[in-house]
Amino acid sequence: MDPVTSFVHLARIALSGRRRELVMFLRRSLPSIREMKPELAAEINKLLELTSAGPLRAKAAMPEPLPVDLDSRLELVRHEEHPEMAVEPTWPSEIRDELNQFILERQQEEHLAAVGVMPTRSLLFVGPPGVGKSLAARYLAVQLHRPLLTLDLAAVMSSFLGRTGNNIRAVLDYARRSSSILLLDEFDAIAKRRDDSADVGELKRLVTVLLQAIDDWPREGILLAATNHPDLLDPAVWRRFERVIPFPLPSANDIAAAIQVALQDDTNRVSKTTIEILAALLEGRSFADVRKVILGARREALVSKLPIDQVLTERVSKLLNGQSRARRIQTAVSLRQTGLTERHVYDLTGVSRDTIRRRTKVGGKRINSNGKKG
């Protein structure tokens, strides 16, 4: 945040009496303040130390306990005070642009409010498993320096009539009182279509509660939901979320970028051709699947003391052997379009040159055997 926005945010926390959040905000801000104003940082640090001393500190700074299920005593949310990114996130450019636009809005929320415009409060992530929806929630929490709350569906769902609804209400109320980002993962499990005759009345009432909560979510709060099954969501849900961000399966180019990220220090030891071949073979898979393949190859290379490029080449052969004839032809076309010669593609896939020539077109023109368009 810029200094003015930070000051206004600090004032809002202080005036609302949220002491714990005030201390947290000051502690998070100390490193950047120290770079600009070392003397000011030293004064703030002294104040924080004084706050830590004295008999009232323990009572005043006690964090509010997380909501729990009354029977199992399991916590209903997973709480991460300082979320971190284990790997650099990889998304198609349109998704990254959407997320960064949201971050800019939240960083300039006071400027927007001054002209009567509210920043976006709610986002719905839609897409198959493993494409980066949960990672996007973590990315937003890291960039906006906010704790992350994730609904624990296993703890929330109860066999007792009315208990699931009470658990959801407890989570929503807790999240409203904090400055956290709340992620309702597997959202379709609690926001099902109300015309589903298989569901009991409680879950239908729960959808109404959720819709009201989304409408009334505080301006300062951030509510995220993610679903793998958008067809199961109640139609009214779509209208409540201010923005819906689709997360499609990655393209071959996106997969190639993800492979390079997953390889980390081994990137320079793997040829560009190998990466392109793997990307073509893994097209149609999720980012999670791609990371699993690369991580497995890195483990094998380290344990077997083999070059990573050799291990990945063997993985290419295994992936090709497991493909159907139709899929091998499709892969051969993709590989040919990366610039590999017909002979190289044939050696890898076993698909004949004639078949490759019949199926391979780039920009509406066939590719000659020498790699030139014609």
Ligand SMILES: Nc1ncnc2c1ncn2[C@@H]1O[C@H](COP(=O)(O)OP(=O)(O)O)[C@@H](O)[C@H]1O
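Think of the rigid core as the biggest set of C-alphas that the two forms share within 1.5 Å after superposition. This one's a predicted model, so the numbers in the text were calculated from it and none came from an experiment. Positions refer to the first chain, counted from 1. First, how it differs from the form predicted in complex with the ligand.
In the core-superposed comparison between the two forms, Asp152 has its Cα shifted by at least 2 Å.
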The other form holds:
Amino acid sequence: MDPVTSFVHLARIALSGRRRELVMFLRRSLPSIREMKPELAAEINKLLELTSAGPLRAKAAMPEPLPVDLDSRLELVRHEEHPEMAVEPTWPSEIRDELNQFILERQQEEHLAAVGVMPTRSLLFVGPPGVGKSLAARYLAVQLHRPLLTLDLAAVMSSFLGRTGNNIRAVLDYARRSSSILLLDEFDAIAKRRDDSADVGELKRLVTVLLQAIDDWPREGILLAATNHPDLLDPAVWRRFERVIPFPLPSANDIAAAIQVALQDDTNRVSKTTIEILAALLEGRSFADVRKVILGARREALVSKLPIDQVLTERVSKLLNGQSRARRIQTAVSLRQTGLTERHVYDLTGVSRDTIRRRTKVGGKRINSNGKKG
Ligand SMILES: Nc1ncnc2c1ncn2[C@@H]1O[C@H](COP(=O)(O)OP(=O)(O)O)[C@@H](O)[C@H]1O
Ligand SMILES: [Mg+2]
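To test you: the structure above is the form predicted alone. What is the structure of the form predicted in complex with the ligand?
Entire complex below, previous chain first.
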């Protein structure tokens, strides 16, 4: 950054009272200041040493209290100083690439700053329920060793709106001053309130506050938002986020990976074929649903003392019986494509070998009954 831009940036941080960011910015600027004006660098260094020995550390030991609702005194956000993963995530490759890119940018923040590039500050996660949006926020916090602040907008919006606005503002202000990642979960809850015409004025102000917050979120900070209903969001909101990451429903391969993780030690007791069949049957469902099926089966196997493979095979039949004929044909085709023989697929699904053959094509070519491409 040139001196003028730097100075303006410095003034902006200082005037808005973002102390942590101020210290980081000064530390980061020291090498280039030293090159231009060594005496100035020495003075700033002295000040920084005083700061880090004194109040900054005292502040870290005595964290600022979380913002509370003025009436109920209930805390408005969930704060986790050291977030942990309860579940080992299996990310579909596109999502993994996006998340890793974000992590790398932060890990190489200094390197980016040296050439005047800011790391991404805001991400919007979009996708149906249960596909890992909230989990991804936690994952980023764990990977970047940052505390996680979660604001569940669906919960906050259900209270009286006049106060909701103040509450959300308090949370945004709090988050801007901390080093935490802020997740605005169920982000569409804000848009949903729009039908309620009595609240239109306050709601408009609230949306403006949010848009402003996204725009000048501190460069050290990380702001994440997640929504199940992207269609409810104003395009103006979309545009504000630096990156939008779609979370699609998992593919059969993604599901197979999640099944193996959910099986934990039982994985070795289940045949690869059973996992593939289950994955094909569960296609179209979310990761949350998949885990529910597997954890349910593991519980059943434990209490009924049956082998897990047998319990899962029973689940397969149950799932197949519940399918419509059209869906069953689709499943038969998926199963055939995993390499099962026509005979095996017929035994499982009851779909005739003729139908399977007519519908099954791999790369534009039909496959022979022995499973090889013809
Ligand atoms: N990528 C994933 N890998 C493994 N489990 C997942 C994944 N995504 C979601 N889950 C499971 O589904 C549950 C709900 O995920 P969550 O992130 O809360 O979904 P949402 O997209 O609705 O925010 C998680 O607690 C976890 O058990
Ligand atoms: Mg969620």
